[in-house]
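Shown next as structure tokens: one chain only, the form predicted on its own.
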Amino acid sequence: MHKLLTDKPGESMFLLGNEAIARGAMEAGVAFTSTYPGTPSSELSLNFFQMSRESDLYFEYSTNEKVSLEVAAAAANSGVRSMCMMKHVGLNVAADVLMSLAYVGVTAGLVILTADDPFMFSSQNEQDNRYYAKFGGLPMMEPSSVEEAKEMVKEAFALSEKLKRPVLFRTTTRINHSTAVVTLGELPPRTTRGEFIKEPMRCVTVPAVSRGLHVKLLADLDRAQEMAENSPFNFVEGSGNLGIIANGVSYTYAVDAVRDLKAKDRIRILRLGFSNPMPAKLIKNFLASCDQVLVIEEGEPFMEEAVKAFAQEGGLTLPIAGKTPSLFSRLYEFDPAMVRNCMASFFGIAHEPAPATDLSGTPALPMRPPTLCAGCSHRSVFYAVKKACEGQDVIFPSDIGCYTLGFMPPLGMGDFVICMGASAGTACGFSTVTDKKVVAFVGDSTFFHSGLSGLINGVFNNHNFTLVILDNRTTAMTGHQPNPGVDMTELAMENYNTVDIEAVVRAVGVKHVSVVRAFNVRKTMDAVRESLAFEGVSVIIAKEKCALYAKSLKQLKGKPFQVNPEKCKNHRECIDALGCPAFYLENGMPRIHTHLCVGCALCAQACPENAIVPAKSL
């Protein structure tokens, strides 16, 4: 049985933040869950997926975040408690739905989790999604710890049903990926079936209806603000005339810093967990009790700007600071030492920073740039495309996925990456305004996510580019989640269909389509040359299952290769052109880690001396 289905109230369990949130949702009676996978929220989805196989919980990996929110919105408006999860940039995709759903509302609880990623551990930006709550007029809750996250998500469902609005549940990587001991609560029976009651004057957002819905949204926002004033998740602790206002994981850093500075009798902390709309009265009263206030928040000065506005409304002139060059940055994650130092500096508290650890005897860590895995089929395709395009000036738009790493040397394939599904769309633009050939890359999951739209645009407008679809049969980068092209029978799962990419591509009107095996370098090169010679939109579908995914399915059949030292003339094409992490140098000569090599044979095809052979042949 899945551990999060343990029905032992009062028992303690050591859980990852994402696991704790999933458990909290189960204790809230969530019955419908949906997502498009994205780190740092991926484990939350994985746990729902696994639990759905053992319970009456519904879960789906949708084609993108917009669709994910659409299906959840329908379930929540049919009386079924629902949750929709995504990483922060995913909310951009879902924003079109979000903004109108805020007007329509829900009839059962709907919690939308947005996992923000300060420092961009696995993201293309570090946008602060608190602004979406303000932008959409929606209540928002932010936990400060793993334990609180489990409890708070239950309150988020309750709040959603009180207001009949979706609630944004904002986490950051440090909450999602920390672990802590939590106490299990009861698992109530779920309401898995609902009924949609037709209310066109609420649910059909034609202008005449929406004008009235906007009035009601603002009225509900006023109700939410009154709730925020008295929420147990917004509280003041400590004493003294120096004030801290903090949220999320920054609150826990502030608590530690107050303790380290031995300033518990000097500093009061206002923690905001129900953070939109902000509790204006609570904040003004807090400001009135302080001589100075420091606002501690990762990301943008979301709270700081509001707090300063509240101070102005209240006629308060105390110093309020947060994001300044001498204090906190709008960049990256905070850490306890940074918060402690800024707090001591702002309040003028004597503080001797702990001496840095003496690392003089420790050798420097070797650089470990991100790279494609040993045996990754994308490396083979990039190598073949690069060889086929030699001597030509080609632009290579790419997309979001493992293959984004292809922009790194030595492959260097990826000239322009902005967001999910944008490679084909940007290829349209490059091909229109330049005289250069354009070869764009997109993964299979990203193709279904939103890449298809750009391809259709290219066909309709008769653009001229080649789209290489890197079909590795899974959503690899986030942990092998299924997408519509996956054969679910390989996962022993029934009642799914498989959408054939080639059929889709031909159906939208692409006239030149090639299907190749990714590790067949020669045929891939031939396909690239033929596609470049074609005027119009062409597509190459390069198929090969992700090596790690194949290994998990026990389908990895390749045997390791080795370098034959008697044949090797040290041209190093294997190292300099491929960059496979299975290679290393020994006495200046290329060698292969057989425990890393999966036997893809790409290096054997690239070696000019045929010096790379199956290990057992030596």
The other form holds:
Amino acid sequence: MHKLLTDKPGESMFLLGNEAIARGAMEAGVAFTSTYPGTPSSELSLNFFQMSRESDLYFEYSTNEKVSLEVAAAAANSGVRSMCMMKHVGLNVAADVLMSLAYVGVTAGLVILTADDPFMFSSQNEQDNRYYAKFGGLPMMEPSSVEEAKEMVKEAFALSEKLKRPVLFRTTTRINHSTAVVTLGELPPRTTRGEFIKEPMRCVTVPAVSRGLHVKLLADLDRAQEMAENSPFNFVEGSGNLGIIANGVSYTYAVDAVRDLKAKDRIRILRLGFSNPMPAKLIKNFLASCDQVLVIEEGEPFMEEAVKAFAQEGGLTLPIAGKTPSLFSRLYEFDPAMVRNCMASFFGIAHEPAPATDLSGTPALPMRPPTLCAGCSHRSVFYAVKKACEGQDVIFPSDIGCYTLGFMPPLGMGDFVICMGASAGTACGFSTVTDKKVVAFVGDSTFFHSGLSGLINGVFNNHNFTLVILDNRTTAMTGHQPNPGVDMTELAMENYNTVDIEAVVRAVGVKHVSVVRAFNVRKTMDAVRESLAFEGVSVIIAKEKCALYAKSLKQLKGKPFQVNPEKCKNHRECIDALGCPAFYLENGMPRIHTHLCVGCALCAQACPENAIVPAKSL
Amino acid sequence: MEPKRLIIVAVGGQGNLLASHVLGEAALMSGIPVRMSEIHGMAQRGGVVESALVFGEARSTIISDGEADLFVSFEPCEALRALKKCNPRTVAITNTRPLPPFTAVIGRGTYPDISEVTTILRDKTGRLIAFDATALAEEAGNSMCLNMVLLGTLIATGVLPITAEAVREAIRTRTKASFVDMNILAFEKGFAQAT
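Here we have the form predicted on its own; I need the corresponding form predicted together with its partner chain.
So here's everything in the complex, that chain up top.
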């Protein structure tokens, strides 16, 4: 049985933040869950996926975050408690739904989890999604710890049902990927079937209806603010006239700093967990009890600006600070020592910061960047495209997935990456305003997510580019989640269909379509040359299952290769052009770690001397 | 309990997160407050994986530079890269078996000399235990047991109030059944290194 289905209230478990949140949702009776995978939210979805196979919980990997929120909105408007999870940038994709769903509301609890990523451990930006709550006029909750996250998600469902609005549950990587001891609660039965009651004057957002809905939204926001004033997730602790206002993990750093600075009776902390709408009265009372206030929040000065406005309304002139060059930055993550040092300096508390570690005498270390895996099919396609484009000036827009790593040497394939699904769209622009050839890359999951729209645009507007669909039969980067092109029967999953990428591409009107095996370098090069010669939109579908995914399905049949030392003339094309981590140098000569090699035979095709052969044959 | 802070660094695939989890479970069984944070980002693809464990009365799950009481590295070059987490009182443990990054293999960067690595670590920390932990893992039956070897050494330092028996119990209940005996053997071999 899945560990999060353990029905032993009171038992303690050491759980990852994402597991704790999933458990909290189960304890809240969530019955419908949907997502598009995105780190740092991925494990939350994985746990729901696994639990859905052992219980009556519904879970789906949707084609993108917008669709994911649409399906959840329908379920939550049919009386079924629902949760929709995504990473921070995913909410941009779902924002169109979010803004109007805020007006329409829900009939059963709907919690939307947005996992922000300060420091961009695995993201293209570090946007602060608290603004979405303000933007949409939606209540927002932000936990400070793993234990609290589990409890708070239950309250988020209750709040959503009280207000009949979706609630944003905002985490940061440091909540999602922290682990702590959590006490299990009761697991109630789920309501999995509901009823949709037609209410066109609430659910059909034509202008005449929406004008009324906006009035109602603002009235509910006032109710939400009253609730925030009295929420147990907004509390004051400690005593003294030095004030701190903190949210999320910043609160935990502040608590540790108060202890380290031995300032328990000098510093009082206002922690905001129910953080939109902000509790004006609570904040004004807090300000009135302090001589100076420091606002501690990662990301943007979301609370700081509001707090300063509340102070102005209340006629309070105490110093309030947060983001300034001498204190906190709007960049990256905070850490305990940095928060401690800022608190000591702002409040004038004597404190000897720990001296920086003396790193003198440390030699320069070789970098250890993430790389495409040994046997990754993307490497082969990048190599073939690069070879086929040699001597031509080509722009290579790329997209979001493992293959984004192709921009690094030695492959160097990827000139412009902005967001999910943008490679085809940007290819349209590049091909219009430059005289260069354009070859864009997109993965299979990303193609279904939103790459298809850009391709359709290219066909309709008669743009001139080649789109290479790197079809590795899974969503590899986030941990092998399925997408509409995946054959679910291989996972012993029934009642799914498979959407054929080639049929889709042909159906939208692409006239030049090639399908190749990713590891067949010569055929892939031929397909690239033919595509480049074609005027208009052409598509190359390069198929080969992700090596790690194939391994997990026990389908990896390749035998390792080895370098024949008698034939090798040390050109090092294998190492210098491919960058496969299965290679190493021994006495200056290329060799292959046979335990890493999966036998893709790419290097054997690249070697000018045919010196790379199946290991057994030597 | 006064907070004790532990940083573990490893290369993706070396079993850092499993070792951290076993230690966390052992702390849970022993009634010792524990919080952990994983820092892996995109590092699964052969990059660096770092985990931070905070034991005792602290709320943070991450550890600032210079504030590790304990430091364990599964790979010598990565020990040096994460040295900024240590201070002159830190108890440091490192495997001395190198796992050169691909960049060094192809000549983009030079892998440091192991004796230079251990000299620097010894000079800048309070105590250094450096040995070929991979060799001990192989002796135990599989190089994959490297994580359990280093866990054994860590417990043997006595810095954490967690008993070897609690860790053995966590190994028995939290690692793959077919690996338990090998893991326990690896743990004992590592334990003997620090005593």
